[in-house]
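Coming up is one lone chain in structure tokens, specifically the form predicted on its own.
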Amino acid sequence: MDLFLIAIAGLIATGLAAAALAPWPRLGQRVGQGGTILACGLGLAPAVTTLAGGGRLELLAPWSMVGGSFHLLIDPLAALFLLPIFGVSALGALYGAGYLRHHEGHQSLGPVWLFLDLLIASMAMVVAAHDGLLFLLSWEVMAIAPFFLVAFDDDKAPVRDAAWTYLIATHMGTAFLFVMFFLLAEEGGSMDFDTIPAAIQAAPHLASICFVLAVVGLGSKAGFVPMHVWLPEAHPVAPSHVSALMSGVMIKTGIYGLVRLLTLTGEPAAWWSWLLIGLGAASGIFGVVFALAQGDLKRLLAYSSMENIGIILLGLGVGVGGVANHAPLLACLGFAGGLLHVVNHALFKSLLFLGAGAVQHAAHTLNLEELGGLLKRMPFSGAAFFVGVAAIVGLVPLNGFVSEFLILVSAFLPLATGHGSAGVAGVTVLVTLGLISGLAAACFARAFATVYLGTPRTAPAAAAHEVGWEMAGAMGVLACACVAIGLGAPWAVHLLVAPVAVATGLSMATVAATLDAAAGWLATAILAFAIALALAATLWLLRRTLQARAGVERQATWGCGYGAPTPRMQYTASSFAQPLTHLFHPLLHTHVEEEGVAAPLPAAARFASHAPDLFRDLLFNPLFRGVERLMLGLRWLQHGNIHLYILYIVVTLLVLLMSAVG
């Protein structure tokens, strides 16, 4: 534990003394960078130790705080989530002094730092708290920090906009984190995790009302439907190692808080799994069909890490499942899908995101019609975007297929085994696990060939460049990441052992039984794989040695008539998706503006596309617009008498005390 507490203070400092350096903003990146990733260096020792050995470290000193204790506790559940905390942080404190170093001279970027450490910071603290209050403190600066990285560029409206959407989002799911930990608190007397069971225990309808605010409260973090109205405005703003934080380590934070709370409510009802399994299917459909409509590439980014969400949420539902149905199997290779997605997530999310910066850099659009061609202009940028968006649609032999492997082997063995209801839900979650991953293969083609294939739609597309070996490094290092969880599958399937025992309560021999057989499935497969591959490469040189000795020589595609094909000729990222979004219309109601051609020798036509979120014009906006009609009949409150204003003071005063003593 003690070099988890010199990461936590090494990365606090750190960001201090970027901020203090801010007059001098070489000196302070420098500072900034290299502190970063020597604190999450130090964070990740302790976090491998515990998940490779299985035991824990735990930390419980006195504290002055009225109803909290300082009590930190670091299982394998905990270091299973520590290890993109800390690895991901470190790749993006790489890849951060890079990015912002054009702002150097323009931009104060010590306060950049400084909020990026403290997230980091937060994000660990919220983790290793085993205690309530310790938890909400965590939260509450993982909470704010945020906000200020997300209003980086506060100069422009919609940057603001979308600050401010998220620190209100975020802060109304954290009011039902607060009802929750004081009902428990209440009941056992101590905010103190180690005191949930026995609170439980003693009234066990609390268990049902504090699992349905957790995915309140938790899910407002994690992006869950409806409550991801943040998502899609903050991710796209922010500068992107940020986003790549945010979207694929810090929403995690609300995914770890509902499992941790699932170790300590004793057994689930079954509706919990139905409810989770339901969350899941609707976070992953209207996540990639929103995606797959967006003109933006970080707000396109941004949508499917709802899509993912709900992926890891419909394994979390087939594992609350099994555990409720004493069905060990089920449990095993559902948690373990869950968990497992949840840091393959990480790593292709951060590695999409961080392309999208180099992109941005480069080019200086994320506009996906004034793209295209960059892939002779930017080669290893590129094939580090293609490992990730093989990765994210579940390619083999890529950490995407890995864990959405397990997902869908649990699905389908309650249909094998005839496990009644759990064979219903089997059938949901396969059936929304294929309609995701066709619809993100077509996303995600969409994405990657409008950027980095066919010429360049505008100059400065025309213009791009590789970028610097610092954003390099990062991309390339996350790239291996994901090649190496998916050739090393059984490897780090097994590393699952222990935080699956910790989430489902079952016995490490039987947890270690169920994800041996798993390993030896993703084995198959894998060699299968390899076989194809290999047979593949092979006739591929058989093909070019027969054409090289008939003289076949290559020349341009017969361009119908056309010479010199245009930019304008290719297709758009908009008419790529037509046919998809035109499908999913009434989910979209996609607004489409069309110049159609209207003679035998058009002089031009056009057709773009925008989908509106519904979530927020059809629910939130209507609800925010209500309270600020009623706040605004209340303005009479406000007269400026400074003696009326006491007055409230001592009414209020007078109520909680005969409150108290009540």
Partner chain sequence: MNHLLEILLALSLVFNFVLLGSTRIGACVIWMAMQGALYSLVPLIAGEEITPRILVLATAALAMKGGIFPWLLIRLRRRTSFHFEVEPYIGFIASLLVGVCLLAAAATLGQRIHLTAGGYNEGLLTTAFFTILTGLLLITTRRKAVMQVVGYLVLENGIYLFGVGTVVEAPMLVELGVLLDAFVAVFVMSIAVYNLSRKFEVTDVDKLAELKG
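Note that the structure is a prediction, hence the values are computed from the model and not measured. Numbering follows the first chain given and starts at 1. Heads up, when I say rigid core I mean the largest set of C-alphas that superpose within 1.5 Å between the two forms. Compared with the form predicted together with its partner chain:
- Once you line up the core between these two forms, the Cα of residue 543 ends up 2 Å or more from where it was.
- Superposed on the core, the two forms barely differ at residue 24: its CA moves less than 2 Å between these two forms.
- Core-superposed comparison between these two forms: the CA of residue 655 exceeds or equals a 2 Å shift.
And the form predicted together with its partner chain, for comparison with the form predicted on its own?
Below you will find a single chain and nothing else.
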């Protein structure tokens, strides 16, 4: 626990030092980078030892805050979430200094480091806090720090709008959490998490109320449909390493809060499982369909985060159903899949966002239609990005496969064993996950192909260059981690025993037995893949040797063998996605502007498509406009006359005093 506290203090000190050194940007960046990596390394140590050893670290220190206690607890569940928080943050810091280098001297970088370090420290505190007030305090810091990071390019109006959208969305979520904690504190007499089980026991109806409040409050952070609207706004405009942290790590604190609450509320009701599965299915399908229709790489990744949150929810939903129906097998596999996907998504989504940052750094745009052919110019970034893409669509032998496999198995089992309602849930999860995976494969094939394959569509893309060692190093480490978890799946699954035992409330032995069986299946799957890979490699070598004899002529990619191909002959990103976006038109409502080709000798033609967010347009915009109209009705109170303002205060004061003593 000492190391954890030193890490938190170190992060805050680093942030302040980097902010103070803002007049010397080069030095400030070095201090920010080095300090952050060091502090994150210190923080990783207790997380790793707790996860591997299965113990708990606890600290209850005196705190002068009224109604709160400074109670920290790192159990295996918290440690599992601390792992990506500190690990990805360290790599983000490594990458960030390189990414921000061209801003040195133009724009003050001190605040970026300060708020980045505050964000990391507050995320760690959220996960370690074992007291409602401490949790809310950390949650609030974690909500506000990214606002300043999102608004990094604050001279652009869309960036400011995105930052405000984020701030409003996050605070609406926090409001629900306040209600939840105060309800629990009223019953339990204290904000400490340890009093929650007793409070629920005293008032069982609170359990479901708190669960719904938590789903809304935490879900707006995690990006459950329809509270996801801030994700596609805020993630694209932040600096890429910040997007990676927000999308890969920060939104997972919402999942953490949900799992933590489930460990405290006792036995879940069966419908909780249905709610989670339903939300997961909706978020997953909606996220991936919208990702498919996006023309901006980072926006696409943001929607894909929503999709992956959906997959995590499917796993948790099956797990909760297992706990509710006393089916330990389902509970273990569901939670194991969901929790492992949290870590996996943190790794490959950060990798992809860092990769998108590299693209932006090199080609100065993220518009898919202006990129292309980057693989020849940026081989290392391209390879790392490919690993991320392969991992996120769940290809063997990468980490995405492992967690999705666990969830799929947990959905298959009830079909085999013949549980009634669990069977229905299983079918739902299977079908949804199948649909999501297929669409995700199309979506990321499109993203990778239009950015990295083919020929450059514009001059900046043609002039792209490989990124520096800091950015490349961070991406390389993340790619290696994706491969390592994929190949070492049996060991990775074994590490999950302790966190899953905490989350499900089952004994370590039961969980270990179940997960070891799953690890065995995984080992078989990976072995089968290795054989297939060896076979494919042999075939490829054979083809190569045969071709070498025949003599091969090289042409422009997708040049279709024409004599003078141009980049405009390639599939564009929107044409690649068109069959699928057409299929999902009822959901997407893609807005198309088209001046088509008409006459035999056509004039210049034009085509533009744009997929606005359905929930933003149909749910939140009308809602907020209604609120605005209501509030405009109160405008006459706001007249600017100070005397009358003071009069309001006097009258309020008198009425309150009178009613208080009356």
